[in-house]
Partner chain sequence: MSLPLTVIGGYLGAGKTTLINRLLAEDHGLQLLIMVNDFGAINVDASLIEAAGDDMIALSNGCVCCTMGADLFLAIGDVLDRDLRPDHLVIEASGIADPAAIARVAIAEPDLVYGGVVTVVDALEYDRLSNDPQIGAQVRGQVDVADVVVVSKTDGGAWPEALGVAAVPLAEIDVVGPLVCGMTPAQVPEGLATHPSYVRWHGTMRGAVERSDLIARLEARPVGLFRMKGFVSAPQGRVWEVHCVGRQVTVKEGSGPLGLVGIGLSGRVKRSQLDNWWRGFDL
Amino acid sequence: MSDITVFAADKFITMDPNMPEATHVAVRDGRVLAIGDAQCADAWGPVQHDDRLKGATVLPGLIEGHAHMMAGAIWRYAYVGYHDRIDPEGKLWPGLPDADAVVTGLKDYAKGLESDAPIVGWGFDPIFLTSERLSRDHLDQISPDRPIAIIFSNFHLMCVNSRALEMAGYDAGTNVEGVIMGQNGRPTGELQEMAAMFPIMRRLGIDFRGLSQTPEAIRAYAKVAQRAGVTTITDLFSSMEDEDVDVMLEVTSGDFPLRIVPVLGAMGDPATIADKAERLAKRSTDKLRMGAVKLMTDGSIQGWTARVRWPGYIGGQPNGMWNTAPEAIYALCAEMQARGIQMHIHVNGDEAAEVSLDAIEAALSAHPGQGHRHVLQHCQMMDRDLYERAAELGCCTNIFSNHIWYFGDQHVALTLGEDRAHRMDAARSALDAGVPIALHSDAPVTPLGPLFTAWCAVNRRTMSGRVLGAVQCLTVPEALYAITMGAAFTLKLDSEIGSISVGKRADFAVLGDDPTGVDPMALKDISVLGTVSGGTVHLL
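The form predicted on its own - chain by itself:
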């Protein structure tokens, strides 16, 4: 049998300007050998032809540059979000439209648990409530005796019942930032950001690391990715203890259909974090790429914890919270730049982006060097002046376009107002300023699906159907580039993946229609038929 396989498809869209389209691609040793027609690899010796992709349009394997590995295993908890969601097994979970529906749904869910087990839900978002916010009083209706915790969709907030507050020692005398107090002087049950949430998580056994680092969680992640046409994905805030890496190396060996890029969470002493990142980089394989770090600066806009510039939030809420104080951001940036370690920096609010760019500029001044490709992540409120600064500093951006559809209407009405909402997730401004961009879902915050994310960036439709910021729309080719070559560039993997080019990994997304041939409004409806990873076909 020949070691060269020639795949045939209706069309290969390569993202390679030298050969933008083809009908056949030859693969040897897991890499692209030739591109063209049925005879494209004849000069290389005997070939075997594979027609399993006929009838499909094939893109480079889609790349999700900002997601979290708990996107698979989080489904062990009850989904209580506003939007319909589909779990890794393909089961539809209908959305819950209000607090009463959440209470009813969790009462039903609790019937299947042991009588003393904590009740944990996820995916809730207060921005869709039309009256009061979810509180301990709502959750006490489910059970006053069992601890209950509801993790919000942004994973920056949660709401707990009275029993859980009691277990953590939160009461009227508590003075902890993020423990929200009501007019009666007692905790409402809402907890904002990790410092306030962690005592509850520890006592209820809610372990984000445990949701990410088991063999079952990693395989579930691969299943979610395959359904979305993704062949390379991040885990963009990971503790990565030695035993975690051992598990990931074992699971991702062989014909595992996914390349994972876990990024070390940078919380703590900068030198210690840099030392660990350098050790991890030496353990990388083709399917497991390590060595970058993730800084967590501010919170979430829809949770009112992102740091936004003047005039702040339209409801008059305080101007967000710092998960990492500005002086610590400066110290981390200086250390990572000095050591040549790539940073991914969470910036939802424009104040967080400004502080982060200031810190990067200071680090570059102290430790000059090109090719760092530090990536600002989310970039929800960055405007042209911030994108131009990012371009000057050689930074990339990974833009959270899904927010336009999921939360755009609410941001107009409740958080930022009409003017600033029009420039949210301003991908066009980024490109015009010369900034390399990717687009992402932040799964499980929103569902993993790069074609849907591209649809959001192209059409900028909200749930009500309005176009939010038409001047910021991308073209279909620009959006497709952002979820392939653009994302590969932000991960420093563009020499290996992101296009169907000779010498690159034979990673493909197999689609049921041509995304460049359908109406742009139909982009999100294109079916994913499977993936090809390193030349191995994985059809759904």
Given for the second form:
Amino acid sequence: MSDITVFAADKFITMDPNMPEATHVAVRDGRVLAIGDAQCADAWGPVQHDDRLKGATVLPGLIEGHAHMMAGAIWRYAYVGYHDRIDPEGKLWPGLPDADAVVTGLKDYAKGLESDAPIVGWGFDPIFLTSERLSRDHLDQISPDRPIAIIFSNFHLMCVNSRALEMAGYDAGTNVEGVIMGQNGRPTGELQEMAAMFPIMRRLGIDFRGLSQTPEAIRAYAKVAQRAGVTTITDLFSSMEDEDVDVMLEVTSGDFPLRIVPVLGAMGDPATIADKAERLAKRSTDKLRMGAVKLMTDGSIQGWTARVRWPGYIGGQPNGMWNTAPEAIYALCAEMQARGIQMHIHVNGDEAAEVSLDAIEAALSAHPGQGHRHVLQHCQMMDRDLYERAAELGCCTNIFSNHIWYFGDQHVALTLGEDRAHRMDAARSALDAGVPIALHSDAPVTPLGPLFTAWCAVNRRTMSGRVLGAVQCLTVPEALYAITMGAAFTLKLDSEIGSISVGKRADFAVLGDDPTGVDPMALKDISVLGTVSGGTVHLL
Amino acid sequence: MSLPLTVIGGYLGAGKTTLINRLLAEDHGLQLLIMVNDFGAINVDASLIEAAGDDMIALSNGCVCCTMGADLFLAIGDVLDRDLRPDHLVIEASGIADPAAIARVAIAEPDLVYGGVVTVVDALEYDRLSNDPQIGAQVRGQVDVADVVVVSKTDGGAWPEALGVAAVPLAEIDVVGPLVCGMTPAQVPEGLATHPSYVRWHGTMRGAVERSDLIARLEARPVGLFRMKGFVSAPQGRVWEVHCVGRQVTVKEGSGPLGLVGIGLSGRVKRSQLDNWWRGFDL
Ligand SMILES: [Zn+2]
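Switch from the form predicted on its own to the form predicted together with its partner chain and give that structure.
Next comes the full complex, and the chain you just saw is listed first.
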């Protein structure tokens, strides 16, 4: 049997300007051998034809440059968010628009559980609710006997029922900051921040560690990715102990349909982190790429914890909080730059972006070197001047375009105001400045789906339907480039993936329609039929 | 038995590790588990080290020092799930962290008890840092939430003018164990007598007392008595277990020998103040 497979499709959109479109792609040893028509690989010897992609439009495998592995395993809990969402098995979870809908939805869900099993929900976001706040009284309607905890979408808050409060020992006599008390002097059920949530998580067995690194979590992540046409994905703040790496290597071997780029969380002593990153890099395989690090700097804009420049938040909230002190950001940048380790730096507010660029500039003058491709992540408030500096310093930016749709209206009304909201996630400014860009979902914060993310960057619609900052819209080809080649570039994988080019991995996204042919407003509605990873077909 | 948790806060370079190194080396008789951000500056006499790994050092005095890994709260959960818990858990907060956000878990979690926030301040740097436009608010916040503030690098008479709260120079405290971890009642009578840094106090009560009355009285205690613990009679033959650190007062049902012990720092509190306060309380 021939070792060359020629795939036929309605159209391959290659993202390679030398051969932008084709009807056939030949694959050998998991890599692209030839591109063209049905005869494109004949010069290489006998071929076998594969028609499984026939009728589909095929893109390079989509690449998600900023997501978290828990996006897969979080589905072990019941989804109770405002928007419709699809789980790894393809089941649609309809959005729940208010507290009563959450009650009804979970009553149904509870029918499938043992009578005393806890119910844990996730994805709830009060920012979208106009009705009263979710409370224990709502959750007690679901069940007074079994403990119930609803984790909010930001993972900083939860709401629990009376049974769970009782298990944690929370009552009228409790005086703990973060255990919210009602007018009647009893806890309302809402718990804020880890300290207050800890007794519940411990007693209900809610374990965020189990949502990453376990074999089930890794496989669930692959399923979520496959449904989104994604063949390479990051896990952008990984702890990765040696045992974790063993598990990941084991699970991702063979025909695993996903390349994972776990990025080591950098909190603590720079040299120790750099040593660990170097050790991890040595254990990399094709499907598991390690060696980069992730820095946290500030918080989130909608939580008013991002560090923003003058004039700050429109509600007069105090400036946000550093998760890493600027001085420590400088020290980390210096060490990583000196050691040749790529950094992904979380920057939501513009002050955080500015400090990070200052730190990179200082690191570059102390340790000159090219090709570092440090990536600013989120970049939600960066404006023209910061993008120009990013370009000067050889940095990339990975822009959180999904925010425009999910939180754009809230940013206008509650955090930054109309003017600055227009330049949020300013992908056009980035391209104008010559900065390489990717676009991301930060799944599970928003759903994984690069086509949806591209739709956000192209149309800049908010949930209310308005266009937020039309001048920052991308064209469809620019957005498609950003979710393939752009993201590959930010991961330093652009020589291997990101386009359908001879020599690259045969990673494809198999789509039901042509994203360059549909109305740009329909980009998000294009169906994903599956993926091809290293030449192996994984249709849904 | 609940596990006491103390959090050591303070900005980068403030001297948290100096305090931890002293705690590890002292002969306090407690099996401490100390979680630090990294081992870089941990420095204990090699002769005290019984075992050492990548992320753990065990000392011959029973103390263990370890790095906390990626998720602090998971690490706390792991300690609570052990068969053999330490006598006291001490966590070094990272330089920019709000130590109270960590310490609060000890108030929330029934298996933990609040051991306080000790914030370390650098005498030479605090004035500058606390006024820094980027980090000033967070640095001042670490002092605001502290039950005890200790000041490092005071040699030469340096003192942070901007501090604005009572604080003690670290160099003047002869043993730091009582400050950070308190004492078990059994240790107090002799243990502290020899240490001039501390005033110790001991009280007993004859009658039973309602919880709310007890809390009101404990909250009215002289502020210099920053740690107090023990057991008090409750109505119907029950017993209240009392833990006080700084402003935090915890009273819950428990069992143990009746009596309260407390310590304060010399110069911050006088025996006569304590006795006056307690006389009004003795039913
Ligand atoms: Zn993220």
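Worth saying up front: this structure is predicted, and the values here are computed from it rather than measured. Definition used throughout: the rigid core is the maximal C-alpha set that superposes within 1.5 Å between two forms. Numbering follows the first chain given and starts at 1.
Superposition on the rigid core between these two forms places the CA atom of residue 361 less than 2 Å from its counterpart.
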